[in-house]
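What follows is one chain in structure tokens, specifically the form predicted alone.
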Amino acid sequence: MSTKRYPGRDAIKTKGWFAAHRWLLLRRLSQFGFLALFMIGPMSGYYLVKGSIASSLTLDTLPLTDPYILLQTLAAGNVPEMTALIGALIVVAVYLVVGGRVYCAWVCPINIITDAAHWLRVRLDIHGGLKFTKAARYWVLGMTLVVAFLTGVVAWELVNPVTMIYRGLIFGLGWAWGAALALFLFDLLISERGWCGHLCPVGAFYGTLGKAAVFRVSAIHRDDCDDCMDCYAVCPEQQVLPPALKGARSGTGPVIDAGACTNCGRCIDVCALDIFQFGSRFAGPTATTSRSATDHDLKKAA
């Protein structure tokens, strides 16, 4: 049986270490890549495109536009232009098919500071630390929507270590530095995944954006489940994987509905017996296998 010490130590046996870390490396080939995106221009010359995170223009054509900033703007009483609404409608659209806090895991910078801070965690073995609710971050978020109400301007930008790290990395790091080792420091003496899994209002907004998406992580093969805590001891939100694994007695389906889920896709990298995948939220109550009853019955009937 794996340990939660070292989660995914029987799926490199079973699938190999390529297999058992898949999404792990797509996920930070997005996000260098995203990076990269923005990146190019200002060294070569040649804007694919144009921007920042919070808003840009892909090859002169596409705009797009964060819409937790475009509801900032609009609430410290800033009319947006049109090409901003629409940027900000063609995001909406896609996380709400993909899962809007898919931004936290597949784009946002943060998340491999966070990610490096948890793994040095758990290998120093640093227990306890800092703990919030898990409505602190909404009410973070809320704060941010006030303090742009009563000031007019969109403030929490001027903070906001993501607008940082990427600002930095485009016209010298400066500051960014020292939020990015305050974030590292924080989750790793502080409070453990503090800052995504609890502070962030961009992960709020994102969060609450997304429980309608259609793409989400299923447990299709629960019943084959033997409670090895490796998936628990890896998602970066704990509490959205009970519901999905056990929920069969109370008719709950196997899909991971929970807003808070970032896709990240980590449960499915370290089970070794194969127990999540990605599908449709459709999937209901009885859209469920177990391969052992599966290759019990092609046995029968052979």
Contents of the next structure:
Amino acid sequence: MSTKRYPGRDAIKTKGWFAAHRWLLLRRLSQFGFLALFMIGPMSGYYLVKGSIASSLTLDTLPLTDPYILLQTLAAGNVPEMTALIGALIVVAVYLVVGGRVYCAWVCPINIITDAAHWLRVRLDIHGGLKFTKAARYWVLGMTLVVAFLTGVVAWELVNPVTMIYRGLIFGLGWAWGAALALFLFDLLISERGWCGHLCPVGAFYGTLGKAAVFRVSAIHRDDCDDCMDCYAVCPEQQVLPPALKGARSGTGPVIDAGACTNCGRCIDVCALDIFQFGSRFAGPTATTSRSATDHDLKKAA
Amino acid sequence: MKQHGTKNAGARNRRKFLADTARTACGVGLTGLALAHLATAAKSRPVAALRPPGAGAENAFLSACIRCGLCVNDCPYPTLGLARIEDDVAVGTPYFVARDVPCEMCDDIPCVAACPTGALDKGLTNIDNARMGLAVLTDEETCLNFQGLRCDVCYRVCPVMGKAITLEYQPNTRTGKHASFIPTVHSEACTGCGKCEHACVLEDAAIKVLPSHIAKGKLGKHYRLGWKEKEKKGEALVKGITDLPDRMPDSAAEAKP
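I have the form predicted alone already, so could you send the form predicted together with the partner chain?
Below, the chain from earlier opens the complete complex, with every other chain and molecule after it.
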């Protein structure tokens, strides 16, 4: 699909620049905020949060552990202690509410890198390259667990760029910046949205978790859609949009309930007609609230 | 006619799906092979890299450590660090190099307390029971004490002084009249903290902490040492053995009376 070069122009015109970048700005704030929480400790000597994204201890009381990494240790034959188990359960519970891949869009630092690569890719008009099926990441996820089982080593963490870069920023980067650069170039030159959108097993894990998540984006005013395609242009997982946005005729609800949706909220930002909204998946299977035609026309005319 | 078309489309879709799946499976399979190779290679840790107290065997440690760095955060000394990509140790795992900064053997063992997964065993409550490795006097040719000098630094910095390293007297054959004080490590007391290696005054340490499995030998299970068995039993194992007179070398026989 030829993506639009400057999606969201209409939104900026009707809503203003800040409103048209609201969720994007909040997301960046969140990503850098989490990173800052971890980095303050080693930099100042005063620890709010200890550890890293793999496992942490907040204010010396709240343990949090990445359930995917814990799953790898289980596959490798280790029975973890209570602290790690409780930490992982808390994390699972949180993502079951806010949406699994909220991890990808709101926490993971790699997202900043691959988003930047995509931004540049569109501006430099780079097309084509390596294509992966959307199922590839689930294969990779399975592979990481099989390798952990066969070798008895938490193997993916030897190469996982997500934890590597996070760990590097807290405990000393070394050559880990090379991994960041490699991912940037991979997404820029080799495969469009290749890493986060197709290959990363961390995203696959959280996406699987997110299939049951409560907090979702809903195309609640989908009847007003004027097919401008801006949301498609910015969506990192375009396949999740059609069922919710165009599902009125087939009776599919307006809630985007695909696990792959990262709840990044960029579709909400760029839509000049405010069709999308954050909400609960229990908003009802076919509940769409259509604003009156006059209301819609007034808005367009304005 | 139309039906025929859909049938063809269906077959095409099916073929595309199968081709895509096969392609993905092959790609991911090959990546998995490379990853498995990397994981296997990661098991051979460099000799100089020591694990924190309570880490146990390397294979078990690599299956349990999630590389979070909580042990590093709670280490009050600049001892522990997490392996970087270029470090030759499994990426992200905690380790220390004794020659640079040894383990200070904290009484409360904060690194073990911090570990959320059990990669560092909470069963370790007395730091004297830690076995991070085993000190070995690897080079008698350069060790100053072996030259008959009184260096003794490794002996004196040892936190388990007098137990993990003792000084054993040996005649100094060079001078013919002095004693050499030979630093001797005892595995039942050495924690592998690395203080001796760190303190060795030589340019390259003559005493080094090695992984226990490299440093230690192991007696065959069937092997019995006669004098120990005798001691255990309290008497000779076989009675009525004719004790023949000892034949000493002439010089010894002359010296004896």
